[in-house]
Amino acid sequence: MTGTAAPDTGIPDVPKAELHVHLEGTARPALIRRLAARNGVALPAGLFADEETFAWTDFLDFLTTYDLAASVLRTAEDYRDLVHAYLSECAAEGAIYVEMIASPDHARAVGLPEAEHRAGLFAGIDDARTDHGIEGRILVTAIRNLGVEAAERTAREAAALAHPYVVGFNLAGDEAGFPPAPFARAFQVAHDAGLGCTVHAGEHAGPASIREALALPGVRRLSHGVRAVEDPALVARLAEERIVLEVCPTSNVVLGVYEDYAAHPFTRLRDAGVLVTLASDDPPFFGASIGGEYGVARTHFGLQDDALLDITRTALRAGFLDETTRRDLLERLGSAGSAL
C-alpha cells in the first residue's frame, strides 16, 4: 500500500468498497454481445450507438435501453458470468467489497425461474472470492414502474428464498413518475424479513422524494440522494439520523442532474455531516467505475487517501453484510490504513 495513485489510471491506491451498482447495468457491449451469440438471441434494434456505446438519450431512455441489454441474459450461466466479470473488475480496482442491485424482475421477463437467477448470482460470488478475495453481496431490488403489486410479490419472494448473500432491498425505476410511499407495505415485508432496506430517492426528484423514502419501514440508507442539498432542514435530518448516501457523481452528471462535477453537492453534503460513498451505478452506460468514482473524489471533491479509507469505512459500516464479514474487511481496512 503506498497511498499514491495507481500508476497511469487515475485510481487511488486504497481499499474500496461500493454499495450502488445495478448488476444487469455492469454489462458490457461486448458481454452482451457474446451472451446474445451462446444464447441464439437476436441483438435488439437500436441497442448500440457503437461497438463500445448503448445508445440513449435522456434518463427515461436509458431505461428502456437498459431492459433491451438485460433481455440478452438468458440463463444461470449468464448471470454468473455477469457477476464474476463486473466482481473481477471491481478487484482489479482496489474494491473489496461490492453490493450488487439485481432484478427478479429481469429474469422473470424472460422466462428464466427464480431459484436458476439465483444460483448464477450465488456461483459468481463464490467464484469471484476464490478468484479475487473480493466479497460480493445481492440486493433485490423492486421495478416502481412495474407498479406496487409487482413490488410486493418482489419483496415477498426475497423475504421467503432467505439466503446469506441476499441482504438487502430496494426500489428503483422511474423515480419522478412513481413516488415511494405507496411501496410502504413493499417495504414493510422486506424489513420484517431483516433485510436492509434502501431506495432510490432524490435523484430526478427531489427532497419531498427524499422525506417520502425516510418514512418508509427499515431505510436507513437512500439510493443517490443527493438532492437533498436543496433543503438545509433536510441536510441536517440525514447527518442527525446518520442516513447513508450511495452517491454515483459520474452518473449525476451524465445524466444531467447536475452540469458538471464542480457543481456536484457532494462535498456540500459531507461537509454538513452528511455519511456519503462512492459507487458507479450503471458503470459502461456513463463511462464509470468504481476506482475512477474514487479519482473524481480525489480530483474533483479534494479527498486524500485518508479521506477515501473513511469513505470505504463508512461503505462497510453501512453495508448490509454479516457481522463477522463486516470485521473481518474492516480488519483488513485497519491494515490498509496503516500503510499509508
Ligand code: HPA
Second form
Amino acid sequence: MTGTAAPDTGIPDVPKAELHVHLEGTARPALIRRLAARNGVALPAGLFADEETFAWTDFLDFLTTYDLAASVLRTAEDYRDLVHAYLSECAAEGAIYVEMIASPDHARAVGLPEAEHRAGLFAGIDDARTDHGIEGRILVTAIRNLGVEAAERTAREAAALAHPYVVGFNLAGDEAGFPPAPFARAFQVAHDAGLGCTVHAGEHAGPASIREALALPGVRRLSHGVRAVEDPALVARLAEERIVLEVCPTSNVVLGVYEDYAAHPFTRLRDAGVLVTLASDDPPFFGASIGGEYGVARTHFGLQDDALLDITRTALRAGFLDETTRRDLLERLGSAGSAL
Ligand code: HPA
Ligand code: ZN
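Complement to the form predicted alone: the form predicted in complex with the named molecule:
Below, the chain from earlier opens the complete complex, with every other chain and molecule after it.
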C-alpha cells in the first residue's frame, strides 16, 4: 500500500445502470468532428458554440441541434464507434448495464439502411462487452414530431427485425406539441412484438401527458414522468402500479423543467413509494453522465451507497433485457434475479 487515496471524482463507487440515454445525443463534439472528417462531410453551420460545446437555446432548438449532430453519422462503423465510445465512458464510471435509445429515422435521413445501422449498434455492444464487461441494449425510438404514420412504420420495422439486443420501444421528440394518445397503434405493434414500452411524458407536459402515456399498450416505464408530482393521485397510482420512472435530474435542471436540484421532485416521488432510476438523457449537451447523476443523487438528494445500489437494482429489474442477463447482472450486486 502506498497510502495514496483514490482521487475523489464525485462519482459514488457503486455499480450503476442506466435506462434512458439518447444514443445520437451521447456523441461529444470531438467525436462528431472526427466522424465528419472521416466521412468527408462538412460540419453543419450552427452546431457548436465552441470547441467543446453544442450550440442550443431551448428544448426545441436543442432538438434541431441534435438532428444536425446526428447528420454526420453515416456508416455502420460510425454507429459502432459511437456505441463503443459511450459504453466505454459508462464502464469507466462503474456502469454495468445501459439501455440506449436509438433512432432509425436519423439513420434513414442519411440513407443508411436499417440493417447496417443495426450492425453498427450491435458491434459496438459486443466490442464494449469484450473490452469492459459492460452490457448494452437498444430501445428503438419513434420521433413524435415526424407523425403517427412514421412512428407506426418504425414500430413495424422493429417488430419485423427482431433481435435479442433490440429490447424496447420509446417515443421521443417534441412532447408538448405531440401528445401520446395518437401513437397507440405504434405501441400496440411494438408491444405485440414483445418489445418493452416506455414513452417520454411528464417532462415538457404535465400529469395529463402521463395519464395518456399509461393508456398506451404495454407501457410500464416512463421516460422522465417527474411532473406526476403535480398530481398527488397520479403519484399514488404510479407507486401502486409499480411504474418505473427514468429520472434525469441534470437534464431537467439544464432544460429548465426545474430551477435547481433543490426544486427537483426526485425525493418527493421516491418518498411516496414511486420506483425511480437515474439517467443522463443527452450527456454532452447537458453536462451529464450516469456517474454524475449518481453523484447528484448523493450530494443533492442525500442517497447513501445502499440507496444508490437500490436504484441500480430497480433499473436492472425494470430493464427490458433477457432474464438470463438480468440474473447475471443482479448477481453482480449480490441480489436475486427477478424482473419487476
Ligand atoms: N428528449 C426528447 N427527445 C429527444 C431527446 C430528449 O432529451 N433527445 C433526443 N431526442
Ligand atoms: Zn429523453
